[in-house]
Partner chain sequence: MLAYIARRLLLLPVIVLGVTVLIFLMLQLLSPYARLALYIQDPAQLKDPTQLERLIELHGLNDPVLLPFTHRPIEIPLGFTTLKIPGDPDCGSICYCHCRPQYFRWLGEVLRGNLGWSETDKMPVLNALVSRFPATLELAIFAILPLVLIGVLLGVLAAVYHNRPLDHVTRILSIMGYAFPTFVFGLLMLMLFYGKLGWFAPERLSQWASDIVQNPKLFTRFTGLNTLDALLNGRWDIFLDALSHIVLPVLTLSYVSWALIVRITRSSMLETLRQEYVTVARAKGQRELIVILKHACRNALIPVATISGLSFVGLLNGVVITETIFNYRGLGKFAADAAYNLDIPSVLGFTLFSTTVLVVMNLLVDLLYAWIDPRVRLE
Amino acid sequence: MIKRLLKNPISVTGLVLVLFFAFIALAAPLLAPPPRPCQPFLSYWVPAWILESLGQRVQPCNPYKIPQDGRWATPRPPNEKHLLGTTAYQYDILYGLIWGTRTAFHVGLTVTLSILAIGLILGALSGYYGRWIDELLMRVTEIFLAFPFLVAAMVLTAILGRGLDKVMIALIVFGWPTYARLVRGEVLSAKEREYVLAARASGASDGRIIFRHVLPNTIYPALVLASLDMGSMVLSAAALSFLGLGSETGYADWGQMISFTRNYLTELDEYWYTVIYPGGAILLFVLGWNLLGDAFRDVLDPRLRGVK
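In the form predicted together with its partner chain, the structure of this chain alone:
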């Protein structure tokens, strides 16, 4: 499988892009050390609750807050002190880009893994048990899918109140139905196969059949969709941040950094660096996951080629 991935220059590009961003995210504390370093150093990578359970004292710190150089409202072009310039209110763009990579992975992984898990469970239940469970769940997914995705996520975020965590909740609430449908269809065809009949004949329980026999054989299309969604969910979150519903001002989040531009839309040519750099980061991140997802699809599931 890996050999086939590496043969195609397009999938190699995707892989390189994703690995590059993963590297930036992991190396963020070294590439852009926060002005007030977090203690202990390990807390950049290991969640505080694990360190505390090991007996370490962890001081609260927030490296995601972009350091501010003054309060001046107009952006400043790239210079020696700020290599990529500053946004409005003097937030350093380079720092925001580097820590924003972590935010992107955080949002992407949280949302995608959650909707994947929900979709797998509900899809498997629906497809395996059929009858009224199937009927009910499918009608519910139809209702969720009737909304335009971004609009629905926008409403729910507005109801929950501003914030990146609320954006993620909204994306999860309206993201799972696609997966539930996909998995259900796969499960429907898989449950009639001989190996499932054999498992049932040998007295395996429903749970065992679903998790050991059906899901492992039906999970691939969902995984392909998830790798594509890693990009598109980050994109949706960035769009909501751009509309001013995401993280608070000064948080290292690409969409939030671009949202400053809404105050000087008619002078963009002068402040190009506030659009090009964060915009380019989002573009490359999404592109990387899309190319990788396409490659996965070609390798794992030839039937899906050319669809979507």
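Can you swap the form predicted together with its partner chain for the form predicted on its own?
Excluded here are partners and other molecules; the one chain stands alone.
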């Protein structure tokens, strides 16, 4: 599979983009050191609870807070002090872009893995057992699918209150139904195949059949969808942040950085850097995952092999 991915120029482009952003996220403390460094330095990469279990004393810090050089409402162009300029209210764009990469991965991975896990479990139970379990789970799924995704997430975020964690909860609540429907269809087909019938005849329990035989052979379409959703979930979170429903003011979030420029959208000839840099980061991040997802689909779907 890896050889096929590396032979496809589209997949290589997507992989390069994703690895580039991954490097930026990992190297953020070195590329853009916070004004107040976290102690110990290892806490930038290792969770605090692990360090504390090893006897390390971790001092609370917030490296995601973008440094603010005054409170002047008008953005400033790139200069020696701020290489990419500042947004309105003087938030450093370069710092926000670098630490915003970590925010993008945090949102994308948390939301995508959560909805993938929920969809796998509910879809497998619905497809394998059928009858009233299938009816109940699918009717609930259809209720969630009836709501427009972004509008529903916006309403729920407004109810829960502002915050990045609230945004992720809203995206998870309305993001799993697509996976459940997809997995259910695959399980309905897989549970009638010979290897499942043989496992059932040998006395294997339902849990063993589902997790050992059914899901490993039906998970690939869901994985492809998850790779595509990594970018779309980050885009949805950025949209909510742009509308003022995301992270707190000054947090390293690409969507919020663009929202600072709402009053200057008619003057982009002068303040272009306030939109181009964070907007370009969102574009390339989403593009990288979409290209990678398309490549995974071509490799994992046997119906597309040999099709150009």
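As the structure is a computational prediction, the values presented were derived from the model and not from experiment. The term rigid core refers to the maximal set of C-alpha atoms that superpose within 1.5 Å between the two forms. Residue numbers count along the first chain shown, from 1.
After a rigid core superposition, would you say the CA of residue 59 moves by 2 angstroms or more between these two forms, or not? It does not, since the residue 59 C-alpha is displaced less than 2 Å between these two forms after the core fit.
If the two forms are fitted on the core, does residue 265 show a Cα displacement reaching 2 angstroms between these two forms? The answer is yes, as the C-alpha of residue 265 shifts between these two forms by 2 Å or more after core alignment.
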